[in-house]
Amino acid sequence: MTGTSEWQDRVGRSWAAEWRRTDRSFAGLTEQLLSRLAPFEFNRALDIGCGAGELSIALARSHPGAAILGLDVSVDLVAAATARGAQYPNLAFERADAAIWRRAGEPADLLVSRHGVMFFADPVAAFANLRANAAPGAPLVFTCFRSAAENEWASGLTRLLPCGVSAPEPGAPGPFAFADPDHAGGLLAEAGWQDIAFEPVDYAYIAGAGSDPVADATSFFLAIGPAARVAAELPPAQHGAFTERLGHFLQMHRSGDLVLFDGAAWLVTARA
């Protein structure tokens, strides 16, 4: 389970340090999400769980007349996003928990997120709060992972871990909390969102690149992702064995100077 407290601490620090490689891993998905957002006209966009700011920055660049605000619970990620987006006067970042954040004044007329909404401890309350921050009829557009079984970078890593290390309970806060569209759609509906739709999106998950993409991918997965914390806590002998198994696994997914996996996500739309 990955919750808010971890994003405020170790996980947030790791993602802030690794934003170049995390942006790379999501590049194909980000492109499709931005394409879906292109037709929307908006004046005030809210990026939920903005991370290191890639989506917020893209929106600020393409919509210079709109005000873009990115929220994240991690001070490290907000610092990274602020530094990256400093050249855009219509862009701001704020350290805040979107589950409880409120701002007086004009509400957002577009709410977006790239994989930033799956970590709420109480998702119904969080999505209800987001609806309260939305203008009437405002669209909500976000991506989230489909099942771990459809994302072999995750399910494969889990299989490499020592016996006794189990996957999180279905629906628990974490990367795959919204993998079941019936469950996730029910949460959104209970929070008051309407016209809820789930569209499957496939993309190339780039785990490693360069002259030694396997080594690059190995260090990436030891820094972030579902196996990073468990691997860090293994005793030296087990850690070495895990790293060796990880290298063999990644080699199987090498294509030239890349290590690639099939990425499987939902693109979710709803309306306030």
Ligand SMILES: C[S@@+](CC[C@H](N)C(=O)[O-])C[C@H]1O[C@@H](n2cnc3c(N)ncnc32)[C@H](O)[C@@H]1O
The other form holds:
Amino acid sequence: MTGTSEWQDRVGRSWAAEWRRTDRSFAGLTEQLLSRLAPFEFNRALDIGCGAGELSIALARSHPGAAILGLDVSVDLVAAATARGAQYPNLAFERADAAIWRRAGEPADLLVSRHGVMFFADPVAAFANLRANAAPGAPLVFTCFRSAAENEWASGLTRLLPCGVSAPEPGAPGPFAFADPDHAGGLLAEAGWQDIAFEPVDYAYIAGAGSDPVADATSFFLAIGPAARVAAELPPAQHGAFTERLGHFLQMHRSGDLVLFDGAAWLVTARA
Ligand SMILES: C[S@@+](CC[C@H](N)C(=O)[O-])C[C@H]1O[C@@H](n2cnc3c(N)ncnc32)[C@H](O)[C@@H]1O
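Starting from the form predicted on its own above, please write out the structure of the form predicted together with the named molecule.
So here's everything in the complex, that chain up top.
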């Protein structure tokens, strides 16, 4: 599955090129995450695995008096985020491995992430490090996927591959590493976080839009997601057949000018 090293390389580059469509896929989730963050008061927020920066930018816009720092391990994503957020003087992005990075100066009083914390090779050590960067009592609020079975855009897609994609070990680094709340909650507790809670959040995962949403979603999933790497390595005949099956599958999820899936996430809260 996808680990930090892949984000530093090919996967980070693809996401940096595709941030408009990845942000679009998360739109319904982002809205719910931001409304959960709205009551928090903070001066120094840290966005972990910030990617192309949408969450950091939203916080910088809504809290002009607070300093927002987005951390990401991908040089390409940090460059994309920096360019997008250039107009906000209270916003900065830094390329760093959040598992080992140490903050200079005062600790963060809010830690957030939209799907950026499931890729650590040693999650207990990484979350202990994040706690060391947090002020006492600081909230941690992040989203992550529930199981692949509840996210058909992922499970359905991998079933279409001729060779399949072997199921990762439960809890292995990757998009579904925190699908099991008992397992993930145990890791957070072991790392010293308290008051840990998992709330299910459902949202519309937008895979394609526009005048030909199926073609849009097809090119999106050939670039991003669980089938992209395997599909890119298929011989031309198998690649053509896969793309055709993908088109049929996406057509079944077409609703007007959108291709939509049920997105299933956890909204996780904890306190340092
Ligand atoms: C699924 S993407 C989410 C990106 C962004 N939060 C968003 O919502 O668009 C996961 C992000 O975590 C980052 N990441 C993975 N491992 C990391 C690490 N050890 N330290 C910092 N960032 C990491 C990746 O580079 C990637 O940007």
